[in-house]
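Listed next as structure tokens is one chain, alone, in the form predicted alone.
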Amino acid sequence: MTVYSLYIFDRHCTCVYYQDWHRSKRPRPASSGGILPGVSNAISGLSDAQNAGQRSSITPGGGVVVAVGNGELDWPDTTTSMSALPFDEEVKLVYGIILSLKQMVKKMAVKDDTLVNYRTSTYKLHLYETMTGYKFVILSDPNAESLRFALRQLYTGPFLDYVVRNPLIAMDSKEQGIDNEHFRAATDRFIRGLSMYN
């Protein structure tokens, strides 16, 4: 089992970071004022100089639903080694797919019942909300276990330790994704360190 990819959105619904490990399909560059800057080096569509140049130097309970279906990320592919879409519109696709599932929960849900993943025949996605509207979401094998757990332990390590209680980086922002090394590095080590990380 193997994780793919990890997206964190805001309470603005603006992808403020994302990191992979065992994606075959490379995403493209997003266009021009598509993401955030600091969001992640890999798909911002800049050099490695000028990353280099804008990176700073410090870096509710309820039930279970699970959705079962054919969705229209197909991830992996090893027939190529980049994705038909731009990573912005990737992004945008992500978080339509979290916004629909969760509405038509809303709709059918008979207490409080809250979307925890959602799986189709290529991939699994993992959802984490926060009280405050930051939501974790993790791309991993159709076969993995649920994964909530793990992105609830990574807000509350590495991303309350180097981003929320870290000063030098404006919460909040609509200007500048999380770039923080120290919480890159952590998240890494942290997803690595899984017991179903392959």
The other form holds:
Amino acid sequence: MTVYSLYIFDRHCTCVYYQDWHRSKRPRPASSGGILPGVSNAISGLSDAQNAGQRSSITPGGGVVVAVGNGELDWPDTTTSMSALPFDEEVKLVYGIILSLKQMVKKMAVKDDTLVNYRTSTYKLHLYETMTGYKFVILSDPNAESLRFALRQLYTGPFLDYVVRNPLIAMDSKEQGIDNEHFRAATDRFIRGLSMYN
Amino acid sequence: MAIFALWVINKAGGLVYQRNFTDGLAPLSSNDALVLAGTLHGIHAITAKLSPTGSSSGCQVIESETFKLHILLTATGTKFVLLTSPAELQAQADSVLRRVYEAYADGVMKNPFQTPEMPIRSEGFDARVGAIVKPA
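Shown: the form predicted alone; wanted: the form predicted in complex with its partner chain:
Everything in the complex follows now, all chains and molecules, and the chain you saw is the first one.
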């Protein structure tokens, strides 16, 4: 059992955050302008140096190391096989599936209803949507139980603490992803702490 | 546990058979049902491309808060979709779909009056599907 990747979409249908763990098929880098800067260090169209200048977190100059190094977490391992899809295309497909399935479920259900998850032979996609229109999407092992509660905890925990309550992050900016080392580190800790992660 | 409906989608994404068993879903006009079947066909193809590891099948189960869709894709590209309550067991739904596929192979594919890929109008198939779903 494992967790593959996490996507966060804002209410404008754009991907504002991405992180992955056990993916053997990594997305190819996005074409420049395809995704917002800061969504993930690994697949941004911008170079890392350009990214570093726009960080919306104040990293302490020495002492306690809170930030997680880019190389450790986010750079794709070039030895693993690359997925055929560039990252910006992949994100559009993920959002497209969620949107179509949500509409489909809405049309078929008697009362208010929404997509919870779907499963294929190699992965399971879980969705949690907040009242503010943020969509938390996680791809996990197909045998995993519902991860909705975990996505909700991710929202009420790290997301509220490091993103919503962070005055340096422009929510709804349409220009910048969630580029915050504290959030990245907290999300990573949280996912690695899940009982089904190993 | 309840089975709400059964759809058969041909390899081009057209809805060729639709039958409702229990109430529990919103009533769909035949036009809406056709559109939804086409959407599902497209989504099924995209989900297979999104696999984070290795090559994947398309979506097999889709869950919402009030119902579940179980999808069986046959080797010839025909999709059997079973709409059930969320409590329906995976194994049970799979076995129903398998038996419906059998009934399809016998009652529809071997029927000389059936045009391939066209809507299924066969009393024999109707009766067999009814018998498969009822005791479940």
